[in-house]
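Only one chain is given next, in structure tokens, and it is the form predicted on its own.
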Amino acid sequence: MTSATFPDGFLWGAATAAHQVEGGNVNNDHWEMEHAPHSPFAAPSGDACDSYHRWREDMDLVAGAGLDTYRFSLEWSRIEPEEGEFSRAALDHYRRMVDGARERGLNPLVTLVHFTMPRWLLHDGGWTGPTTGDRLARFVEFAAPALADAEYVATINEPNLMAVQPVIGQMARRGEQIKGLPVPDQDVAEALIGLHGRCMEVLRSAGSPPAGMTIVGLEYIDEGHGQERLEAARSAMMDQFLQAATGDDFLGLQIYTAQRFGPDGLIAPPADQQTLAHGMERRPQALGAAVSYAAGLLPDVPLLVTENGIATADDDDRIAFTDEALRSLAAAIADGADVRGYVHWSLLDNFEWMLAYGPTFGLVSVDRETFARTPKPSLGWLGEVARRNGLA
């Protein structure tokens, strides 16, 4: 393999999300769904990684490895546990996290909404409710001062995947086979794009650091006579969200895999190429391909890779996967993509939503009883890549 280098000032980091690592988020919608009768979740989140209390240790691992960026999210249901009842103590917790990152030489990349919502919103309109925009704007206005020293602020995490989830739920209830990501529910997609816009308005009026959303990016592959189905799926899943990011300060791309299309639509990946998470295809080259596509549609908006990784129990394969993915990213940058940083998913082996603690994406393993953190070789490897700002 040839060497690969990255631009000066390129950011290198690792990511977490509040509900997946904090533990005890009893006031949000996912906690309720995890404990519902016949829940689709393999297990409840419970104490997760206890990162609400151990965030300093987590940041020490990031900084100690040689990385310079840490992505984490706010938990809306902690900050506003009942509608209109704001917890200054909870917001101060996240303010301390921003300060703690800076003290360790880390750039804080903070996400306002990473999938979860307060229970009171779940039961009164959810993401598509007629007053949700006003409620979210009020939350962002309250939270914004605590994020003044962040490097970047992400509004909504993966709104395109959030718009797919209701479709997957309907398919599951009908007993249909799910081979990949179906086309998003358009009403939900449009609602979430509108919510992103409301967030941006509030952040800009507050003098926020650079802000934008993060979306799922995919490589789309035509296996023969599948171009029409492919283009329709890509338009719904990526294009409308890329267009919505026009004029934003940055766009975060979260890229794991590819989707293949034939004349009848989606084609499931071969069993021997599926990862531990949702039957994703092991496709490291998807990173460069999806970045190049986004850069072509959105040439004036800087890009950040805000998530990329693989769910595997084999850490040697994690290193091999990430090496190949980063080489494809370097090639995309050499071809003109304006990419400012790479943030690996995830720092920790954490709660992976409906799959609970089965898939392991982490650079660090976590003992489920003691919460002891054990860095994997992949953490040190990525730190060395960051120190060199490239691959040998």
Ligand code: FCB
The other form holds:
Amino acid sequence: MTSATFPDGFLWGAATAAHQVEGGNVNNDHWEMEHAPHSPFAAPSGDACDSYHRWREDMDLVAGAGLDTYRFSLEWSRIEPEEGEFSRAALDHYRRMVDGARERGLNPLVTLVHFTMPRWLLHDGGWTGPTTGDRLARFVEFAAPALADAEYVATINEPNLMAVQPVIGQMARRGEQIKGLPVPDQDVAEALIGLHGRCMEVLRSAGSPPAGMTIVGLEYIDEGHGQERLEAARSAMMDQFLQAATGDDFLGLQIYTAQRFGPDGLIAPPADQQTLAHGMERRPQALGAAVSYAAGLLPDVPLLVTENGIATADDDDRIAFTDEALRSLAAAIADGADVRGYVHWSLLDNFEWMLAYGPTFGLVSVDRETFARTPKPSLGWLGEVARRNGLA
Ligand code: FCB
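Okay, that's the form predicted on its own, but what's the structure of the form predicted in complex with the named molecule?
Next comes the full complex, this chain leading.
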């Protein structure tokens, strides 16, 4: 294999998200859904990785490995536990995290909303409610000063996937087979794009660091006579969100897999090519393909890979997957894509939403009883790639 190098100043990092690692997020919508009768969650999040208390240890691992960027998110339900009642103490926690990252030489990349909302919002409108934009704007206005020293601020994590979730829920209730990602619900997609816009307005008037949203990016493959269905799906899932990012300071891309299409739509990958999470196809080169596609549609907005990784129990395979993914990324950059950094999902084996603690995406394993962190070889490997700013 030939060597692959990355541009000077390229960022190398690892990511987490509040609800997946903090533990004890008793006041958000997910906690409530996790504990509902007949909950679709395999298990509740519980203590997660106890990162609400152990975040220093987490950041030490990132910095110690040789990475220079840490992505984490705010938990709105801690900062605004009841509507209009803001916790300065909770916001100070995240301010300390921003400072703690800088003290370790890490660039903080902070996400405002990573899937979760406070319970009070779940019960009064949710993401599509008529006053949600005003409420989110008020939250962002309160939180923005704590993020002044962040390197990047991400507004909403994967609004395109969030708009798919209700469709998956309806299909599951009807007992339909889910072969891949269905097309997003258009009303939800538009509502979330509107919420991203509200966040951007508030961040801009607060003089925020560079800001933008993060979206799921996919490679789209026509298996024969699938072009029409492919284009319809890609336009709903990617194009409208790429257009909505025009004029933003950056766009985060989170790329795990590909979607294959035939004349009847999605084709599920064969079972032996699926990773441990969500029936996703193991397809490392999807990274470069999806980045190139996004760069083609949005040439003037810098891109960041804000998530990429694989759910596997075999850490050698995580290294092999990431190596191949990064080679495809280097090729996309050589072809002209303006990519500023790569952030691996995830730092820790954490709470993978409905699949709970089954799929392991981490560079570091976490003992579910003692919370002891054990770095896997992949953490050191990625640190080496970062130091070299390239692959051997
Ligand atoms: C992404 C989410 C992230 C994580 C990975 C596996 O869709 O942003 O929280 O669960 O998938």
